[in-house]
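Shown next as structure tokens: one chain only, the form predicted alone.
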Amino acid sequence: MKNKLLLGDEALAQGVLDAGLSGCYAYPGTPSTEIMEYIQNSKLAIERNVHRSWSTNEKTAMEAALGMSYAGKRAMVSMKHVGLNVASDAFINSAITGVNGGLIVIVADDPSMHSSQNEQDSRFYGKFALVPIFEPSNQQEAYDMAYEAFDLSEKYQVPVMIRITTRLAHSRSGVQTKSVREMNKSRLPGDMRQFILLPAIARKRYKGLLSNQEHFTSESENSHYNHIIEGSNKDLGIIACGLANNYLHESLKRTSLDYPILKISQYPVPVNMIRKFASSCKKLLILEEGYPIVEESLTGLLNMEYKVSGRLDGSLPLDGELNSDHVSRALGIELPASREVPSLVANRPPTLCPGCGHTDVFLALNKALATYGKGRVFSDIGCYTLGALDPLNAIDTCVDMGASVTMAVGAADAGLIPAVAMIGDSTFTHSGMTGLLDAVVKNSPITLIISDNATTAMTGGQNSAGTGSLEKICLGLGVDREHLIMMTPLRKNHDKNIDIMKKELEYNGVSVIIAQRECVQTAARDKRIAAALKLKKVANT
């Protein structure tokens, strides 16, 4: 056993890779990056050769790991919580498939949206699926429930899911690790049916599925990461979920209060521990991060006989992070006074790097549609997604990963024409690339810009798996050759830029304009990192 002091991310990571894992899938995206960052860059994971590279999207890599657990190694797959939209398709199946070497699915949260489109919660997608869910409340138990679900995941043969949050995944502690185990043998599925999901088969494994279901509450019910802490007041029992555990004991220190308290952090809800807690307190009060999932399920399971609060009743708020504050009001608990933030300290928006190739992009393009008006550009998920704001104004919407390209097809369809969609590299070939067919397929009248900066770069600069080949892709999927134009988005080239433009919105059907610069940050890194390999060499010599 070894002390580490690691992110939530990382305790995960590390934790998967000590349980014998042999691949792991993910697409970047905050605050699930560093999972695969770290399997990376383990020696362990180097030592054993786990696969550990970054997959197009998160669907990709959900099949990729559903792949190995076919057969028969251990399997993991990350991603954000709008990633899991992606790879919804191939998750909800996957439960009713089953798996045969341990398959976990660990999908990071972001309430608050600090980094993110919406703030859903996946608890709700692992509920939907019929699998165990395991909710961490700090970074020892991220460790030990990784370690752990795969032995779940393999005795029941159903996929297992990890859900955290932002706070958690971010924030560091020390963490104790277990033993390292071997990775498993491959082997074949031992019914070579299994993954066929026929209609007559799929009925078969969906009866199955749910007739584990009392298998999995029962591992609830028993499961150590779930249990009751006496208190003398039994006026109010609290239910604390996941991380919601920790702003509660926060929030309790600041007081002499001594409630019951009932933490979950294993699902299903153990139905039974639940009823047997909630008979001995007058009234009820459940803290989760996210949906109001257990308060809303409370009312079935107890019938209306007790008061539940949380965030339907409007005790905490529905929208936003959980934290110590929220819960102290909830718990009637005064407050420090707070303090004004001095005028000094003023909010500074997000903007793109200086010297980015977007903004060169954005000027041009700003230019070439002077004259038709605001409105017409759809933009997409990306460090380019900033170009929103002042001083560019440049681009009128952003939706999901690969929006761009489909949404200006329908309002081209609409009569919006010109109409400019705006992507990334990385944005493209995760899921810009089915609607660029769409658009050859109908010849729509829209010009799509691929602002390629040969890395994913809002995340940190992962690599991006259209890097050198995104020609090439367009031409395959039918771009006209005389359409597809190549441009340096750099200052000097501005106004050639700008007649580059301008051509491609006059033309009356699909026109690319892919403009190659590579991103400043990673190309500063690139140098240091070489600067750094040079001093070593001549150190050596």
Second form
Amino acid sequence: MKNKLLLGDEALAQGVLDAGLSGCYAYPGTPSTEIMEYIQNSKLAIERNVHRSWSTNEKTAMEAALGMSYAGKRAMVSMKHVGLNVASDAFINSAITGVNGGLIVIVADDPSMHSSQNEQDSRFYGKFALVPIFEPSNQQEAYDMAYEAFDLSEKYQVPVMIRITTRLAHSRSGVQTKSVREMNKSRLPGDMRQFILLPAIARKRYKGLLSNQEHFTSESENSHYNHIIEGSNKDLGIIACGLANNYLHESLKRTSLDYPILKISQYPVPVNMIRKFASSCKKLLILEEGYPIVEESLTGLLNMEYKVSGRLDGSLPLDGELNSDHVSRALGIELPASREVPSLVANRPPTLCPGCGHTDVFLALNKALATYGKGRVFSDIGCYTLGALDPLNAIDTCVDMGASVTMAVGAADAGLIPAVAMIGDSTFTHSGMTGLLDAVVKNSPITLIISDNATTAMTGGQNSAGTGSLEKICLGLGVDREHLIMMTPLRKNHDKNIDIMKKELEYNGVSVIIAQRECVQTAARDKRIAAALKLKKVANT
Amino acid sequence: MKSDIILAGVGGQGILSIAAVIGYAALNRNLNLKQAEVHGMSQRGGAVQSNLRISDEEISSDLIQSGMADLIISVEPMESLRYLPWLSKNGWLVTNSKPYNNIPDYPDIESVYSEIKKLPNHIIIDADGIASEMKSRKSSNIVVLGAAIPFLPFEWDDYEFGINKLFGRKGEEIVRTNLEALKAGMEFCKTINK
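Moving on from the form predicted alone, please list the structure of the form predicted in complex with the partner chain.
Expanding to the full complex; the earlier chain stays at the top.
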């Protein structure tokens, strides 16, 4: 047993590693990135040769993890909440195939959208796929659940989801670790038809999954993560899910309120436990970090006389992450006196770094498009999304990974010609390539700019799958060599780059401009690493 | 004993280094710790903060409740004011005086100082100036931490432990400069603290 200071993400990573993980599969995405990064740097993972390189997107990650499970080993896949949208086909179907080696799906949600386009709650996906879900309330539980989840997964041959949110993912605390377990030996599935989802087999598998639901519920009823804390004042019972428990205890600390509390951190919801708890209290307050999923199931459509409050009835805000202030207000606890933010404090949104290549692309693009007018730049997810802000105001859309290419195609279909798609290299290989094939097939009049900084920059500079081969990928997809142009986005090339863009905007077909310059952050990092290595060498000689 | 601290600054200014030193110091004291950080988009030159909670009792929430922070440590003067709703009535605000101006509407700096001076308990330190004098500009964040030492529950050897843990692999020279920076901040605070 060792005490380590770990982020929630890192606690999950250490937990799966200690439980005998053979492979981690992931695509970077805030707030999940640190899970894979921790495994990549872990001595244990390196010693055991645990698979730990990035996948091209969340779907390929999910499928590769399922493949490792098929071969009998324990596999984990991690992603941010919107990544699960990309991986959802594989995820939902993996519940029907079931698993051979244990399979854990870690999804990090981002309520309050600190670094995301939405705040969808992955517990819905878990429920949709009919799989058990863990929702840790602190770093220790994150470790423990990750350590135990493989056993549950292998017991019922089902993938298990662990859902965390930004606050826990990126908060550090002491964690007690357990003994390191052996990795699984590779072995084929006992039932060799299990993974063939032909309708006849899928129907059988689905019935099996359905009949397991009562077992999953009974696991929840008996889970040490779900329990009741007795209280003397039965006027109100509080159900607190996952992280909400912390805010509840923080709020109650300053009071003498003594309500009974039901803590839920494992799903499906422990039905009998909730029934028993509800019948012992006059009404219920439900605290959830995310959508009101438990609250909705308890309120139901009929809105019985039994009073259930939470996010749905306005006791708590319907959106955003929870905090102790919200919980205190819902409980009628007076907040400590506090000051206002002085009015002179100005907003400070994130910006592109000084010297960033994306900036030079935008400056040239704004000029090249001046004669056509505003409203024709479809962009994507990455640092360059910041091109939407002052003073650049250079892009008009940002929806989901890869949407720049296909939205430009659709807009061109509607007559918005020329339409421009602006995408980064990592997002292009994640989900832009198939859209480019659509464009090539019908020779759509779009100009695609791939702003290639040779990394996945926004999440901290992870490897990018297309580095060094973007040109070949585009040619392979059928882009005309004449209209595949390379450029270097530097200030000194500004005029030349405007001319290139103008020329391609005039072309009535698919043009691809690859604007190549290394990310200034990774360039500085690589320089630091090289200097450190040199220092080490000098010290050794 | 509890100490709830908000660290404030702009992405890239090194508040996570301050958080790490305090974190290691807390470990050295065997205290409980929760430290919520900001990763992702805001790190690109935007406003960033970290909630650091230290206690000899169990800590529930990763976030500090409004009006309950004992201390704001900021490496940028305007950013120090952004978190005033969290500062307790008698809490201290310790901030660097050097503005980081990467926005078009940065307020008049004298007005920023006078807002800070309205607080009963505040320290404004020219950490960048002190760090430059020591020919170690990069250590200005550690100078600010030094100025907050009187309001933190640690002894000097806890900080030594923290600085060694954080900077040890970068070589003895870096460790020494950062310890000097920390000391310089602490000395400054002594000269103005009644």
